[in-house]
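Taking the form predicted on its own, here's one chain by itself in structure tokens.
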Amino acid sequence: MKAVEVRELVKDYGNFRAINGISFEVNEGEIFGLIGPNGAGKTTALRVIATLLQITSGSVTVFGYELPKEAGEVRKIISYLPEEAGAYKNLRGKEYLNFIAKFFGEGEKFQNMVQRGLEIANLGERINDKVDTYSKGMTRRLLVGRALMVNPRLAILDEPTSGLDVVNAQEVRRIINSSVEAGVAVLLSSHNMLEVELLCHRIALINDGIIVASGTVEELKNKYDARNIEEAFVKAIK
């Protein structure tokens, strides 16, 4: 079964067409990147799959569940990390993980979930400090822990290392890779082309709401005779 199947997806905002008939698939245990400039339609596509936006036309299924008809079932098996996500600043890090975990389980399941969140965030003693004392990197690691501790079948990550320094970005990438090894499918967007090359098994290049090319990083570099995926993207949209 495919983790995600998108077929001829269209999303309009009034008279503006943000996504214009895109199609792609995400396999189980795969990191799939949706790559493009600001305003290309990446975040809109992620929000549709995360059940936050309605489809104008086309179809989307997540592990066989059809959107929007079975959105409730989809929400049970996904997690979504927006680019500008925040945590409750007046809570301590562990309190925040506890608060989120209560929505997904109780008893031993709750305890295991929180423990997984603590291990993913890897904030040491700072997990007991208030979130408003965290750096951006620490907050992002806490949020990645929140997104992945619930053991989603599909993790939807919008710019997962946005604003992070090299050390924190590397740690977040390690966390994502570990989750995939545990069987999670990941759909992500990123402006960081090095990150895309390091993380993604396959990618789709999107521009003006249209997918202009897709494949593995090596396939796309070969296709466009490019030294890196950034150069391939520039050539693809010319």
Given for the second form:
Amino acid sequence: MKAVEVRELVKDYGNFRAINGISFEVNEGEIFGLIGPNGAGKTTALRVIATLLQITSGSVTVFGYELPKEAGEVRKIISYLPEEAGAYKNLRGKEYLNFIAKFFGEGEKFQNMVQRGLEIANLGERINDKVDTYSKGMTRRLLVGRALMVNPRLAILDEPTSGLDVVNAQEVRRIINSSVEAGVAVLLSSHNMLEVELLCHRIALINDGIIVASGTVEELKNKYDARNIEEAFVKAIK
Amino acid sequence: MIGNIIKKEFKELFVLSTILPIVVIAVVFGLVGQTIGNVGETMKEKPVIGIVDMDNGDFSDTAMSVLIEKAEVIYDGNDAEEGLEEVREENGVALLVIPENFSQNLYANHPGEIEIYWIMRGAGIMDSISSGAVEGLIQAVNQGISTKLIQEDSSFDPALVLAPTQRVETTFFKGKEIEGLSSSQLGNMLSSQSIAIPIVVMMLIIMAGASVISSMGMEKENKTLETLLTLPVRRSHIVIGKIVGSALVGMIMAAIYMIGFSRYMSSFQISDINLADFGLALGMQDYLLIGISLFVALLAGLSLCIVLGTFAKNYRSAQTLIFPITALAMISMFITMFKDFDTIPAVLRILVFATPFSHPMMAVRALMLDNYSLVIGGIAYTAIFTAIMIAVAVRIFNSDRLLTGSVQKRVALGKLLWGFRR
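Given the form predicted on its own, corresponding form predicted in complex with the partner chain:
All chains and molecules follow, beginning with the one already shown.
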């Protein structure tokens, strides 16, 4: 079963067409990247799949559940990390993980989830401090922990390393990779081409709401005779 | 340079969401001012009364001449029942009956009795103004009789000269006949509720409303809303959770406020009248109805707030959005404080009934007078209002509006109206 199937997806904001008929699939156990510049439609596509936005036309299914009809079922199996996400500032790190885990399970399942969140966030004693005392990197790690602790079948990560320093970004990438090894499908967006080469099994290059090319990193580099994916992207949109 | 900064600041602050609430509040104060102006006119007018003189003696003649001079007498006869009916029909304030032995008693050095039958129509602060004019009338009658007593014979008891009459009063108010209490005494007692309860309800609505609107603003400002909306929880549960959470916070804040306020109010309590003695006490079911009325009004206010909160872009804009709620709560408070529901014009009555916060403000007084239909009708209306507001809020939570600030033209309006299961 495909983790995600997007067919001819169109999304309008009033008179502005943010996505113009894109189609792609994400397989189970793979990291699929939507790659493009700011304003290309990456976040809109992820928000639609994450059940946050309505579909203007086209179809989206997540593990066979159709949106928007089965949005409730989709929410049970996905985890979404927005680009500019925050955590409740009045809560402590661990309280925040508890709060989220309660939506996904009780008893031992809940305990295991929180434990996994603590391990992923890896904030040491600082996990017991209020979120509003965290640096941006610490908050992002907490949020990555939150997103992956619930054992989603699909993790939707919008610019997962956005604003992080090299060390923290590398750590987040390591966490994502280890989640995929555990069977999670990941759909992520990024405008960081290096990150894409390091992380993604397959990618789709998106520009002005249209997918201009898709395939593995190597396939795209070969197709456009490019040294890296950044060069491939520039050639693809010309 | 400085002009450029002033222009930027002005454009940032002079927006519809800032100006509109102030305009609404100004209109409210204007309406209140107009009402007070009308009261001034009322105070200048002669009180409308009926008179029944069963005595036809020297002193009753004196009293009658004073009354005829200083009041608009719409009934002057010998039948108290007939007089009472006339006063009722002609929107009079009271029927004054001078009994047979009035003058005889005075000549015997005993105060003369005047029976006063008050027709009370409302228990708001401004409803008792006409009865105040009648009180002045009685004083004038006393003065006239005192003068006559001194002129007649200087051997009258000085205490009698100073207080030549005593009153036997009965007040008719919304189907109740309350003996031994004047309309102003009853009005004073009831107006202590007229002041206290609307203020407490207003504070409760504003405090809890501010919590829920701020909560929406903070969800957006702290970037937690998107995560919340992708969790496996129904949108209706998110809406209800926010409303109930804020209601609890609001009630705690209101309870703290109420303790201080009740102590403040008790310092002005000078009357020893116990309303229970006059059949105006509240029973357990009345308190239950007041509690339900307050609770549903709070939920209505909060559900309205959460709809407004969806417009909040951040914590600051959320603070502005509370103003419409403040204005509505203030309108309800002023109207129910100053006027009785039955004595306000029909248009204003519709406005008061349509504002959910008005109902707990009016509930205590209505229940004291056994007006259960107003209270139960108010609860039913407020519950329906709440359900509609929650449904609207859930629809908005299901639409793109929360994240994008607008709804998708082609399909969202239909979905907003008819809904779809997600």
